[in-house]
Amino acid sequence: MTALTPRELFFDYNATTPIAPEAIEEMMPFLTEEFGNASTIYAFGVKARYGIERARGRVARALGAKPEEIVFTGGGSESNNLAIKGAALANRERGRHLISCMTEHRAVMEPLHWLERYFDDELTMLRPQRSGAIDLDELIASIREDTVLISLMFANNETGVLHPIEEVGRIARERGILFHCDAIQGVGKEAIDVNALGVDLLSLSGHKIYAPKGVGALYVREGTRLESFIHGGSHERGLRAGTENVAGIVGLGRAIEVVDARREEEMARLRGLKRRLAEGLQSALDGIDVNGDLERSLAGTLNLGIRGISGPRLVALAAEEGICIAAGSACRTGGTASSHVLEAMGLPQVDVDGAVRLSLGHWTSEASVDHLINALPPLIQRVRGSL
């Protein structure tokens, strides 16, 4: 049997992805001979500007947007901060009430709490249903005359569960409320058309879609007012000062084009592998539950509640075998706190304590899934025996 490569034993694609070879190829000139500043008018600068604008067009096409509606940022967290803080501060006359959900990523929750703490904005944090998705009736009931912004993620980073974003967009439009969607886990995995979804703002991150770390983008619907919070030059239509990361932006543009082209075939493949993985592990051992909704979730994301174990302990044992899995969001790895996502869903504490996230991607194969099905049960039994 052929030995599996380290990439085939990597089951943490929701944390990050390798850079696509196609993206690396297009980035290389901008890391070497094409080193110009895109704000200059001589040849080096013009070539850099062309690379940025070509990438802007590629991102726009993938989202069904106009190129001028795409703002490049330093990553997903910056995109979320610009969307939430920028929209709230630029639209004070609309109100100071903000709506989100208890299962949002920290890159959404922290900007919301910052507005609450320093600007006296009021927050309504919706509690999800047991499946992980919001209740639309609860959302409607929470809307007030002074609601200025709704911010909801497209897909949860821990469970992969999908919110009914198109329905939320319709509700927001009917009431004149701005709608921001953190689509960092959804872009490249689900069909996303900003007009069909009815979003005013949508965040994405490069390193979740086979582009480099340190680059992201924010879709800003034409006419949407934002307050910039990185001040300096007039880059990115005055919304994001600072010399552009040309190579990173070029890589993002090429990567999103690649994942969008192969998305349907790739997601069908990953959904089959996810089912194979869930069924294989549940057949091998008792006490393994799926946290969230197995079907209405991202094709490559599987969150398991393994009873009688500590999730972080299993992650550590798997790492000793060269297998990369996660106990939750990469942004809290190393911490001792339980998953705020699973707790908000009201899951049994045994499923929260024993939660493990398995996320699949381009280099995940049938052989690697079968390897995981065989390798994890003995490790689970070791953890159960030690507690």
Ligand SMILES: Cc1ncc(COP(=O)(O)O)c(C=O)c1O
Given for the second form:
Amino acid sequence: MTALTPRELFFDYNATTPIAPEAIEEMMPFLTEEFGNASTIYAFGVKARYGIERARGRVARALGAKPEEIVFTGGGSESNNLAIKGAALANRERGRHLISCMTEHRAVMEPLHWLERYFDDELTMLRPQRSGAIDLDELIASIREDTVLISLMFANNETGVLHPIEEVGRIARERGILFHCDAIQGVGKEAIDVNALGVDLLSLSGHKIYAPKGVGALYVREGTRLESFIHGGSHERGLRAGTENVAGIVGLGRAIEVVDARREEEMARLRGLKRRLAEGLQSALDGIDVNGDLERSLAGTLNLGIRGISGPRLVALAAEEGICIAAGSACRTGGTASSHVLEAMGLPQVDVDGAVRLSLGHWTSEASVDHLINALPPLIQRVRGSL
Ligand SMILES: Cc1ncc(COP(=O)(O)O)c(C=O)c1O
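Form predicted together with the named molecule, following the form predicted on its own:
First the chain shown before, then all remaining chains and molecules of the complex.
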């Protein structure tokens, strides 16, 4: 048997991904000889501008948007901040009531709380159903005359659970409410068309789709009023000042094209591997539950509630064997705080304490899944014995 590569023992693709070789290849000239500032008019600048605009077209195509509706940012968190703060502050006359869900990423929660703290906005945070998805009747009941924005994620980063985004889009549109979707975990994994979804704003992040870290994009529907909060030059139509990260943007453009082209085949493969993994672990040991919904979730995301263990302890033991897994989100890995996502879903405390997230991606093979099925049970027994 050939030895597995470190990459094959990486089961944390929801935290980050390696950069696709195709993206690296297109980025290289912009990291070396093509160092121009895209705002200049000589050849170096023109090549940089061309790289950026080509990437804008590619991102737009992947989302069913127009190129001028894409704003490049410094990553997913920044896209969420721009969407939420920007929309709430630019549309004050429409109201100050915001709706979101208790399972959102902190990059959505914190901008919402910031608006509450400094601008007296009022916030309704919906509790999800046990499956992790929101209840549309509860959403409708929470809408007020002064609701200005609904912000809901496409897929949850801890459980992979999908919200009924298309229905939410319809509800928002019928009532003239702006709709922002954090699709950072959804892009490249599910079909995303901004018109079919009915979103006004949609965030994505490079490093979740095999592009570099520190680059992202925000889709802004034509005509949506948005306040910028990084002030300076007039880059990105005045919505995001600062000399562009040309190589990062070029990498993002190529990566989104690559993930889009292989998406259907790749997701069918990952869904098969996820089922194999869940079944393999559950038949090896008792007391392993799936947190969330095995089927109505991202193909490669598996959140397990392993009874009688502490998730972070198992993560640490696995790391000693070169296996990369997570206990909830990356922000929480290594920490002791409990998962706000699983708690909001109302799961039993044993499943929250023993939560482990296994997220699969391009370099996950059948051999690597089988390795995990063999390697994890003895480690779980060790943690169970030591508690
Ligand atoms: C759902 C979700 N939103 C936002 C973010 C933040 O994105 P970034 O790391 O690019 O700032 C992440 C990444 O952890 C995420 O999974």
